[in-house]
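For reference, the chain that follows is the form predicted on its own, supplied as C-alpha cells.
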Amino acid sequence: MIYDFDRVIDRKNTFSSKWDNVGPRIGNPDALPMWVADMDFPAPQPVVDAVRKRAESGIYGYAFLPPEFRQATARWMKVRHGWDIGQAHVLYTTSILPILFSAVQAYTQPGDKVIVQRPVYYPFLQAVENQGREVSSNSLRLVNGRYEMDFDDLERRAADPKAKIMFLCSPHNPVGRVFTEQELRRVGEICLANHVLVISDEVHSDFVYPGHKHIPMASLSDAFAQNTITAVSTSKTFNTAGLRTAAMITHSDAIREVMEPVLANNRVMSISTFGLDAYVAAYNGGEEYVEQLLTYLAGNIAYLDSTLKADMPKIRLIQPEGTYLMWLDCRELGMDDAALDDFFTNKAAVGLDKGFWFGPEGSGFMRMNVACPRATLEEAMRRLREAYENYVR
C-alpha cells in the first residue's frame, strides 16, 4: 500500500508526551515540538490491524512469550541486515534502555568506569552515574564535517581496569553517524584484548541513507558476538514507543546466565499484550513502510539542508548517515548555551533537544527531530527563518 507521509495528525491533548509536555520538557508550551524520537506519521498498516484485533478481543489479560518474538526479530535481521543470529538468544524487554541500565548494575561495580562515546543520547550518561558509576568518554571528533572515533584515545580507556562496559550507539544519537565495517572491528578488537564488555544499542538501525550500510556489531566474527549485548527495538522504526517492546540478543549463554535475572528483578520483562502483537506483526511485515518512509525523510532532510545553506548559513547541518535526528552545528551564532536554547526555544518557538544535553561535546549544537510531515518541517523553517534574520540584522 501506498502511505501517506504529509498527512498532518493532530496529535495535542493525547498524552503526548512529544505535543503535550513540550512546555515542562522544553521551556515553551508554543514551541513547534521535534525534540524527542518520536515521529508524527501513524504506524504501519500491519501494525495497526494487529493492535486493533487484540482490541476487539475485548481481553487484555497476561501474556506469555511465544515463539514468534523470536522468529520475527530473527527474520528482521535477517532480511534488512544480513545478519543470522541463529541460536542467540532473543530476551523480551519493555524498552531499549532498562538493558544499559541492568547491564550496568550486572557487570559493573560503584567506581567503574563505562566508556560512552560523547556527544551522545544522554540517558547512557544517566545510567552510569545515576548508578554510582563513571562515564569515561571516548569522545567522537568532528573532522572536516564528519564525526570520527579517536581510537588511541579508545584504546587507552578500554586499557583502564576500572572499564568494564562500553555503550555503543550504533548509528549514533545525536551525530548521525553510521559505522563503518572497519571502525567496528576496531572497536570489537579493543574491547576484546580488554575484556570490555560491548552494549550495542542499534535501535535507529533500520534509518541509513543511500551510500552507508548498517551492520551489527555481533554479525562481525563470533568472538564479537559472545562479547556483544545487542539491543533492538521496533519502537523507532514503526514509531510504537509507547507500547513497550524491545529485544536483548546475545550469542552467550554466560551473558544471559547474568543478565536475565537482573532484567527480572528490575521488572523490565513483563510483557505488553498490545506491545507483542504489534512488534510480531511489523518485523513480520513492515519492508514497505520503511522503505517508503526512507525516501519521505530523506527528502525532509535535503529541504532542511538546502533551507539552512540559502537562507540561515550559520547554522549547519552535520550531514547524517542515518536516523532522523539532525544534529545542527549552532556555533557560528556566537551564542552561549542559554543564549541558543532562548533563540530556538522562544525567539523561534521550535521545541529541540539542547547540545548540552549529551555532554559538554555537544555545547554549541541542538538536535532536531524531522521525522513530521513536511508542511510541519516547513512551518518550523518559517519560524527559525524570522528568529534568526531578526538576530543578524
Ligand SMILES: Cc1ncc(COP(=O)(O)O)c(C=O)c1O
Contents of the next structure:
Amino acid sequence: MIYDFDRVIDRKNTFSSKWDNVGPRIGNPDALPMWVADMDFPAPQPVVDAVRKRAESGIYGYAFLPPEFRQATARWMKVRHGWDIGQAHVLYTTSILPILFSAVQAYTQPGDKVIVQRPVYYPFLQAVENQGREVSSNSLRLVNGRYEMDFDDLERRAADPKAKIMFLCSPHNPVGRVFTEQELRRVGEICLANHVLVISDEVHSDFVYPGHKHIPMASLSDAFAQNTITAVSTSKTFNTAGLRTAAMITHSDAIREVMEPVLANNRVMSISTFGLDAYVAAYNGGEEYVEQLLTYLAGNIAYLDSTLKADMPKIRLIQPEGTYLMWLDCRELGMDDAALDDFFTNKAAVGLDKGFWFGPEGSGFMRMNVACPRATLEEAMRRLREAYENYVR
Ligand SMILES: Cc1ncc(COP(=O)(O)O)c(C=O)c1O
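Okay, that one was the form predicted on its own. Can I see the form predicted in complex with the named molecule too?
Below is the whole assembly, all chains and molecules, this chain first.
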C-alpha cells in the first residue's frame, strides 16, 4: 500500500511525551515539538491491524514469549541487514535502555568505567553515572564536517583495567554516522584485545540513506559475536516506542547466563501483549513501509539542508548518513548554550534537544527530529527563519 506521510495528525492531549511534555522538558509549551525520537507518522498497516485485533479481543492478560518473537527478529535481521543470527539467543525486554542499564549492573562494579562516544544519546551517560560508574568518553572528532572515531584514544581507554564495557551507538545518535566495516572492525578488535564487552545499540539501524550500509557489529566475526550484546527494536523504525518491546541478541551462552537473571530481577522481561503483537507484525511485514519512509525522510532532510543553506547559513546541518535526528552545528551563531537554547526554544519556538545534553562535545549544537510531515518541518523553518533574521539583522 502507499503510505501518506504528509498527513498531519493532531497529537496534542493524547498523553504524547513529545507533544504534551514539551513545556516541562524543553521549556516552552508552545514550542513546535521536534525533540524526543518518536515520529509523527502512524505505524505500518500490519502493525495497526495486529494491535486492533488484540484490542477487539477485549482480553489483555499475561502473555508468554512465543517462538514468533525470535523468528520475526531473525527474519528482519536477515532481510534488512544480511545478518544470519543463526543460533543466537534472543531475549525479550521492555525497551532498549534496560539492556544497557542491566549490563552495567552485570559487568561492572562501582568505580568501573564504561566507554562511550560523546556527543551521544544522553541516557547512555545516565546508565553509567546514575549507577555510580564512570564515563570514559572516546569522543568523536568533527573533521571536515564529518564525525570520526579516534582509535588511538580508544586503545588507551580500553587498556584501562577499569574499563569493562563499551556502549556503541550504531548508527550514531545524534551525529548520524553509519559506521563503516573498517571502523567497526577496529572497535571490535580493540575491545576484544582488552576484554571490553561491546553493547551495540542498533535501534536506528533501519534508517540508513543511500551510499551507506548498516553492519551489525556481531555479524563481522564469530569472535565479535561472542563479545557483543546487540540491542534492537521495532520502536524507532515503526513508531511503536510506547508499546515497550525490544530484543537483546547475543551469541554467547555466558553472556546470556549473566544477563538473563539481571534483566529478570529488574523486571524488564514481562511482556507487553500489544507490544509483542506489534513487534512480530512489524518485523514480519514492515518492508514496504520502511522503503517509503526512508524516501520521505530523505526528502525532509534535503529540504532542511537547502533551506538552512539558503536562508540560515550560520546553522549547518551535519550531513546524516542515517537516523532521522539532525545534528545542527550552530557555533557560528556565536551564542553560549543558554542563549542558543533561548534562541531555539523561545525566540523561534521550536522544541529541540539541546546539544549540551549529549555531553560537553555537544555545546553549540542542537538536535532536530525531522520524522514529521513536510508541513510541520516547513512551519519549523518558518519560525526559525524569522528568529534568525531578527538575530542576524
Ligand atoms: C540510540 C538510542 N537507544 C535507545 C533509545 C531508547 O530506546 P527505548 O525507548 O527502547 O529504551 C533511543 C531513543 O531515542 C536511542 O536513540
